[in-house]
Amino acid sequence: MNAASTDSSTRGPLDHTIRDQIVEAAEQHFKLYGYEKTTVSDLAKAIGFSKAYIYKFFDSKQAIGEVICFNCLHGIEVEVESAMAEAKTASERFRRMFRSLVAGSAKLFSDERKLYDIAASSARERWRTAADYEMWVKKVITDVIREGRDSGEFERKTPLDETSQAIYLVLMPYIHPLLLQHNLHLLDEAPGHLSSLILRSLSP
């Protein structure tokens, strides 16, 4: 996901120390009240801006809602590259992502529940920023499986788009915002069975 991906939600003065303090303190309303409860108007009274002056900055609630998205889906990015780096293997460069991915989504859901809610948003009103993210995680899959194909540790086979959103949909109901949040119960031991049934459904 690239920073960019924000840029063209928002408009008015490139002064970029208004913009995150508008943004540092919408995120804080929304934590405290919620994404969908909370109006432009409800911003602007708790940031001490009018709503006019805000919208120079920001042209809807969704704008601002897409750069915190941005935010706390790029921790999570950084946080799987981080996992992934020190793997010596695609196997175990796998069974990394898709732990740290669960773990991520977790995290966000219990730590940051009121946040978590713009996730939800973003995903059902399919913002530019659950887009960029799919896409992400998709591309992640690839790069592994195709490193696995390189070094024979996977099959060759199967068509590589055909396994990468297999294995994408398998990885939806523990990431997906509004499918998480029914599977809770299940994020102690899905990531382990889960990863271990994929890799030897990839075994050459």
Contents of the next structure:
2 protein chains.
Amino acid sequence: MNAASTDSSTRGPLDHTIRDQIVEAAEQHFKLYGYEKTTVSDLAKAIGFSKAYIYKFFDSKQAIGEVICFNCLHGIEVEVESAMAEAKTASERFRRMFRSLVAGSAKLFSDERKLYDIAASSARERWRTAADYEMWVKKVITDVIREGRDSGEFERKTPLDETSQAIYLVLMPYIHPLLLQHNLHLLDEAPGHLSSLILRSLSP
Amino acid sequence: MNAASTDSSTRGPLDHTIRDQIVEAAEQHFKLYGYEKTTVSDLAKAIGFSKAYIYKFFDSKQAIGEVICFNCLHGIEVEVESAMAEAKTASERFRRMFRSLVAGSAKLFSDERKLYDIAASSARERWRTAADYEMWVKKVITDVIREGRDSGEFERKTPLDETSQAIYLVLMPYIHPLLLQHNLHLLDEAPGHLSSLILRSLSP
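Could the form predicted together with another copy of the chain be given as well, to go with the form predicted alone?
Entire complex below, previous chain first.
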């Protein structure tokens, strides 16, 4: 969960070691004190760099937050893809996707609440990382549906984009950081029940 | 949206005229100043009764809030039932239910934001009104499914309670006051797309 970068909103020399050091130190600081309440000055003081030096590498506090958020969400993506990899059918792949997406988001929420809050800021303020993650989820959904249609497992009458979008809407309350916090009491039952409903809707 | 009462958490003489006057005045006050920030003392001052006199009729501020919340939600129930009444099939009844439930909640949110906030308190603090409304929504869903099963319009293999619960979960983000506020940008597309997905899942 460290090295990746969105490569956006950064400036100055491409010294990845120092960039990574700043991100790493900022992540530790945010984990303790939260993202919203920390200023770049606080951060500079805490990690022992000057504010000007940090600005050599990052446009803004958000640019640092985006890298941290990207790393967290990328971690979930890797887990979801690995959970799906061994499934033998599109239906099973779909169930695993839903279950592991929810598990990943819930884990971030419970284990790393302060990092989760960065993901919530990302969603609230429509950062590029949030938009990219949403696009990735939609792509995974579409790929599974396409696979099930090709194998004859799923119906083919409904336009693919309509099906994908509707399924995304069903999943959203359990993966979107601003919604998930209201739905934590449903995490045991919802992925199973909703996967079954969606799979019934996909049957030929 | 006036006369109804939950008949709970009230005390003192059953003088409905005065009870109704207090509720009516409290509703006007909450509409202007909000429920959360108002104390029973503020309310007493504003409506010209003594605090002790208000406590003759209501246990607490929440007891007044419950009546106001009940009236708002009951208004939505009446509209939903009237929208469903003319539908010729269970599918059409389902679509109308979803659409009018969402429209009613959204209207409360946009036209009477301060009253909507009472519904949000009700959901957050698990008042009886919120629980009753949830039960009513689940009952309406179950009734429509049962009707569609009886007429042969819907499949009958899945246990009825599992189907109802899953459908309730799909609707929830658009009717639950704490979730709806995050989903307002989806209100044009979501009820149609999700109704279609649900109806596909119900097909025999």
